[in-house]
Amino acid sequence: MKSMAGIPILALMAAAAISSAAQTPHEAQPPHRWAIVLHGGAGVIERASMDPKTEAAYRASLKEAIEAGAKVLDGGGSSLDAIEASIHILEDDPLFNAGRGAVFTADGRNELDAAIMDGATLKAGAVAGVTRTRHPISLARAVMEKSQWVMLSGDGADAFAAHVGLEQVDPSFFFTERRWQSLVRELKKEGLPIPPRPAGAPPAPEAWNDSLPEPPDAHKYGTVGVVALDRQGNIAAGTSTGGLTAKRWGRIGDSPIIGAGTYASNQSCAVSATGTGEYFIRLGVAREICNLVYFRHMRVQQAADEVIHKELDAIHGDGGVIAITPDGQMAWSFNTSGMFRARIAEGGKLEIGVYNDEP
C-alpha cells in the first residue's frame, strides 16, 4: 500500500466522501439546518460610482436569487437543486455577467462557462465556450450526471445539451445593449477592430444612455456562484460566467476549472470564486481553501481570508470567494472594493452586501 503522502490522500478523501454518502438508514444522521451563500461578481464596486437606483436593482436581484435557492432547501431539496435554482435566476438577469447578461468576446460573441460539484460524491461537471444553451449551470450538471466526463467545451457542449433535452436558444438571446456598448468601449481603448453587430440583435440605438450605469470594471471579471448545505448534510458549489470583456483566442478563466473557481467536498467545504481567473487558476484557490479546512483544521472564514488576503494578494490577484461547510459555517472574503453577495441559514436573517465596508 502506498503512503498517505501525495495522490493517495486524495483517494482517501474521495473514499471517505463516498462512504459518508452511502450510509444505511440505520446510520442516518439527524436533519441539518440548511444554509446558502451567493455571489454576483467582485470588482471595483464603490458607492461613489453606484447610483441608488442601480444599487437597489442589484440588491433586489440578489434577494430574489437567494430566496429561490432557500425555498428549495426549506422544502427538503438538495444543495445541487438549490444551486441550480438560484443560478437560473442570475443567468436570466441582465445585471450579472452570466447567461443573458454575459459580456462579449473581442469577436462579438457571448461565450459562457459554468461548473458544479457535489460534495457528497466528488462528482463534478463543467462546460466552457457555450453559445446556445440557455442555462449553462444546468448543462454543467448534466455533464456531471449524464456523461462519463467532467468538462465539455464549445459546439460539442451545446450539442450534448441538445442531446439531453436542455433548452437551446439563438445566440442573440444573450445579447444586451449594455454589454455590447462595454465591448465597444473596451475595443476602442485597446485599439482593436469592432466586430459587426451580432445577427439577430436589435437595431443599434441612435444614442446610448444606460439607465442602469454600472461601476467601472464591475463586470470585467464578473461571475455568479452559489454554495449550499441541505438538510441531508451535503454541500455543493456552482459557478457560472460570461468570462472577460473583449477576451481573445478562446480564453477560459477559473470558473469551470474544478479546484480553481469551483470545488466541494463534504470532508471540508464548498467554494465558488470570482475574480481575475488566471490568478485563481495558478493558486487553485477553491481547493486551497478546502485544503486549509481539511488538513489544518481552520474555520472556513479563516481559510478563505488566508487565501484571498495573503496568498492571492501576494501574487497581485484580485477577487473573492464564498464558502460553506457541512456544519453550517458560512464565509465570504474578497480583496476588491466590493462583491455582490448574500447569505442566509435556516432560521436566520438574510444578509445582502455590496461594498467592502459592510459585514
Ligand code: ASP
The other form holds:
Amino acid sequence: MKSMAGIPILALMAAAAISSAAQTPHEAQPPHRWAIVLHGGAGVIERASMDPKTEAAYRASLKEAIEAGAKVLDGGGSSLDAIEASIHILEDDPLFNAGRGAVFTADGRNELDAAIMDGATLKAGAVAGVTRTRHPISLARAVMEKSQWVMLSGDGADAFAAHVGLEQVDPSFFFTERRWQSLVRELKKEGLPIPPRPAGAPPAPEAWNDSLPEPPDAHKYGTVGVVALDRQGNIAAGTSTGGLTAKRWGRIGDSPIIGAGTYASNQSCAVSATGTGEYFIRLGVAREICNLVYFRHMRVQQAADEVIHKELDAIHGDGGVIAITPDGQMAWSFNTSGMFRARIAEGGKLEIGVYNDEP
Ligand code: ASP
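Structure of the form predicted together with the ligand (previous: the form predicted alone):
Then the entire complex follows, led off by the chain already shown.
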C-alpha cells in the first residue's frame, strides 16, 4: 500500500472515517443561509413610458435568472457557481446588455466586458473587448482559475477562451435589431457616420417595429451583475456587459475593473455595479463600499447609499449597485429612475423591482 508523506494510506482512511463519523447530520450542515442579489442594469426606466408587455418580459427574465442561481446555492453549490448560472441566462437573453443583446460600438461591433471575484480568496478574473466568446462571465472565471493573470483583453482573451475550451461563436451571434437601431439613433444624434450592418446580421427590416418597445434611454446602461452568499459562508461578485452604446476607441468601462464595477471580500462585502462606468472607475465604487463596511463598520445598505447618493451624486455620475455580506445582509442602491433587480435569501421571499418607487 502506497503512503503519503510517510503516513500509510489505511491510517489516512481511518482518520477520515473517524472525523466524518464524529459529525452528526446537524453539525454537518454549515451555519450559513444562502442569499443572492441580481441586477439587470440601471437607467431612465419610468413607469409612464414603459410598455406593460416589456415590463412583464423583464420581470420574467429576472425571475428565471435569479432562480437559476438560487437553485445552485440551495443545492449547496458555491457562490461562484451561482453567479455563473444566473449570468449565463442573462447573457443569452436579448433583453439585457450582456452577451447576446449587447449594445454596439460606434463601428458596429459588440465588444464584451466581464469580471468575477471570489471573496474567500480575493482571486479575480476579468476580460475586456471580447467578440467571440459566448459567455464572457465564464471567460472571466477561467482567467481567474486557469491563468496567472487577472485581466485579459481583445483577441488574446478570445484566444484564451478557445484554448480552455469555452464556446466560441460568430460575432453576429450577439446581434439584435433593437440594439442596432439604438446605435443608429445614437450615431445620428452625435452626427457620426453609420457603419454597415455587421457581416452575418439578418437583412435590415423594411420598417422597425419593436415587439417589446422600451423607453428610449432604458438601455443606455443595462449591464448584468450578481452577488451571492453560499452555505459555506463565502461571497462573490460577477458582472457582464456590452458597455455603452456607440463607445469608441476601445473604450472599457468599470464592469471588468476590479474595485470599480466588481469587488468581493469575505472581510467586508461583494458588489456589482451598473451605470456610467467612467464615474464608477474614478470613485472605485465597489471597493469604496466594501471599505466603508470594513473600516467604518457600516451596514452594507448604508455604505451603498453613502457612495451612490453622496459620492456618485456629487460628481454627477448615475447608476446603481447591488451588494451582499457574509452575514447575509443584502442591499441595492441607485440614483436613476429605475434599476432592474431581484433578490432572495434562503427561506425568504423573492423580491423583484424595476422602478425607484418600489421597495
Ligand atoms: N457600467 C457599464 C459601463 O460603463 C455600463 C452599464 O452599466 O450599463 O460599461
